[in-house]
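Below sits a lone chain in structure tokens, taken as the form predicted on its own.
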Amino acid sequence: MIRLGIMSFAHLHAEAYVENVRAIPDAELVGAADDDKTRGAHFARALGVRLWPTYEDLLAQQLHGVIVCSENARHRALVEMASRAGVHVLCEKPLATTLTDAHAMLEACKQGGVSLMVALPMRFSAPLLEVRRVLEARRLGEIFCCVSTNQGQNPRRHRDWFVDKRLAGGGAVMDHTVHLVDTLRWYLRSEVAEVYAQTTDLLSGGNGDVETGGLILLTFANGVFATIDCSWSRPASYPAWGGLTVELIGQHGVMRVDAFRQNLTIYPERSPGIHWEYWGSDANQGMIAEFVSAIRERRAPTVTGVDGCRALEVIVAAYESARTGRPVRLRME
């Protein structure tokens, strides 16, 4: 049996772990710990988690895995008390706020040894996996360009601490971008070469001291561009959280696919309003089944610190082009 908790509740994708956790027969929820003891007693009440007092007493449970779910500017030091400890995680994206925490944290899982995994599950997204096998039988022949979106809500209404650069580490751009590089680099097998982007914040009012729109332009090594729309720009009463898009523009032809299709639109007589309900695959369930796997095949998961650590490379060159609103050249290693 994998063995498993989970570092805070910070994250609101933690709650859905939870019922992924409890999906996989041979994995074990033994508990939660969270630094917020306000947070960690009523999530843990409502989900059915035991809560330990601290995350070191969290740790001390023997376990195999933990995943990571606090701030973004505080993953860092949950990362190194798991790896000290002797234990694998799966860290909530982006995997930090700075290069340097990044850079840190992957160095500190290695001297530990335990593998570092990244909350990346479009990499898991069914809609997504049959694009891949489409672009690795060559039927679109090569690539030319790539529009992609993922748009969403504000996530204020959700966690407060979204709008907090202190603890986010900024808004749309670092909130959403980091699923679309990912899955471009990962259809594309090449690295982004320069970053050109433009943000703004005049999406969503009260949207504390961070950008909730952004437009970048990446140039991969390969010659392929690509674009990403990762605004906050749905409104409170849309249907669904966010969403995802990728169309590819190829020599024999034009792909698009919407990674959160599989859905029904439920239009009810009372509250809570307008919603999906999902009848598709759950690329969440597919991430966390992953994670239990390479932990019981000791292997290395699919998705790595390195995958997280290209993504905010991308992210932190977004915020300089967009801050002095000239391209950045990423270096190539």
Second form
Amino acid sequence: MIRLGIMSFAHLHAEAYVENVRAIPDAELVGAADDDKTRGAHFARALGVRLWPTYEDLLAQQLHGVIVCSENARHRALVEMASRAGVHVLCEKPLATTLTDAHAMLEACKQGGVSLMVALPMRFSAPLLEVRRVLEARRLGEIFCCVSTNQGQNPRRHRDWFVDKRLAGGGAVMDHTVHLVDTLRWYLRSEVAEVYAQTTDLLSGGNGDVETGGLILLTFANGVFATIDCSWSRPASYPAWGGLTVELIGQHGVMRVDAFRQNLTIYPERSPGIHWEYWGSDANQGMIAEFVSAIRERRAPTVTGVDGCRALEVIVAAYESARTGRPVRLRME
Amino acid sequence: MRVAIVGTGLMGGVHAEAWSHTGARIAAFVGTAGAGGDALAGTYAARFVTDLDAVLADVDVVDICTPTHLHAEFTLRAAAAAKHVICEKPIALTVGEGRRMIAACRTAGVRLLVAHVLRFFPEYRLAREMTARGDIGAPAVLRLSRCTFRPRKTDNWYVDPERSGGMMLDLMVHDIDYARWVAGDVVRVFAKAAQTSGRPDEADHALAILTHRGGAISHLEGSWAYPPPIFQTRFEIAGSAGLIEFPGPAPAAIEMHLRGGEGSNHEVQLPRSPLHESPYATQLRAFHEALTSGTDPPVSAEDGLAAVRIARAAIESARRGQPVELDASGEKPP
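Same protein, different condition: the form predicted on its own was shown, now please give the form predicted together with the partner chain.
Complete assembly follows, chain above in first position.
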């Protein structure tokens, strides 16, 4: 049995991960801990998870791995705690809110001899995997550019800290850029060389503290350019939380993937109004399964802290570009 | 009101059909010999001539449907004869030409109406009206996409930057004007362009980010890189209190369009939707009304010039790899 724990319920994905762990025959969810006692008690009860009084208590349960779902700015402290206890880590995205924290986390896990996986579930999305196969078979030929979106509702409807700069590290750019940076790196097999970004706080719900919309234009080392729309531009009435799309312009044609477009449209007689019910494969399940498999097989996971670090470098550059109005070159390693 | 249509290609024919829904009469078509202009003239019982001067005395309005690089010359000739001018978009190949056209028409006391037909497409017009009256709050993030295939005319002036200005000036300019109409003046442009086929310097797929003075941002995609016969337009306007979405074709989890089965004989495609009146007819009725009763049309020559300025900034940005700043009046700093 692979013994797993959840550190913090701050991120709303924790709720999904509980079910994902339970669906894996040789994994066991030993329990959870949360520095917010009220929140911990609430979710532990709602999800039927055993709650340990402190993170130290949880880590003392001979765990193989933990899933860190704290507020973004608190990832580092929990990852370092787990690495000291010799427990493998799956950390919610973004890996951290500063590069200093991200580098410290990579180092701590290296020192502790544990692997650090970052929660980038789109690598396990069935439609996105299908596109990767098309690209690997070179059916589109050379790729020239990509247009991608990861738009969503303002996440404060689930948790207030998403619009608290101190805890989230930023707004829409911090929240919705990493999935696409990672997907594009994965598709293009190249690293980001330059970042241009413009942000807006005109979309509501930013609390005056964080940006609520952003457009980013990346240029990769291989010359391909790509835009990312990370805006919280989906109103409360939108039929789903949001979505993720990637359009690829290639030598032999064009292709567009809409990762969450496998759904039924429901028109109720009454509220909550029109909504989409998703029936596609669960990408999170593939991600949690990979975390467990990597532990079982004593190997590094396919998506690591380094990938999380690369995505964060782009975010940091995007904030700088939005501030100065100039493109920012990334230092290539 | 009597009209001379200059240019007997795709847009000359489209405008002729549109004029037939107004009270105006097409007196003449002006074109090059042997390009089908006489047949077009026959259809509308009009004269066909190869020189505008031969019919200027006989008309009130000159409607210019030529390739872009000829807009300035014909406008100046029409203005010199004190004739009103209707001009296809973009108003001109360069900002300087556009400025001269506006000045000449002002001096001559004639109107200069620029055919930014997107402002007459009902889906675009409705979305702009709803935004302007505050239905979705302040516009914040716009996405405008216009993707079709590379024009394939025998004399393919569209893909010749010397005659059309290239894809961004010919195609993306529609959405540039629309973004400005919805979200206001543009102060910064950053663009990248790719070339998937054709000769060098013929960028056929471009992405641009516009920063509007009021704080909104726009994402523009223009493409001549899609396989025929596709012409897809999509847009959305996200505002502080709601979202308007025109999603284009029914979205699927995966769509793929490969070149090879060249699925149509179209040289150039226009977007189409079943309507009682084509947007081109709506546009010319509005222009006819503006000319007969002196009202302001929903798009001014200055709007047309601003769109060229932004398109030129996007082209320059893509070439230099740097953002281009536009000053308060929309002018580039010296």
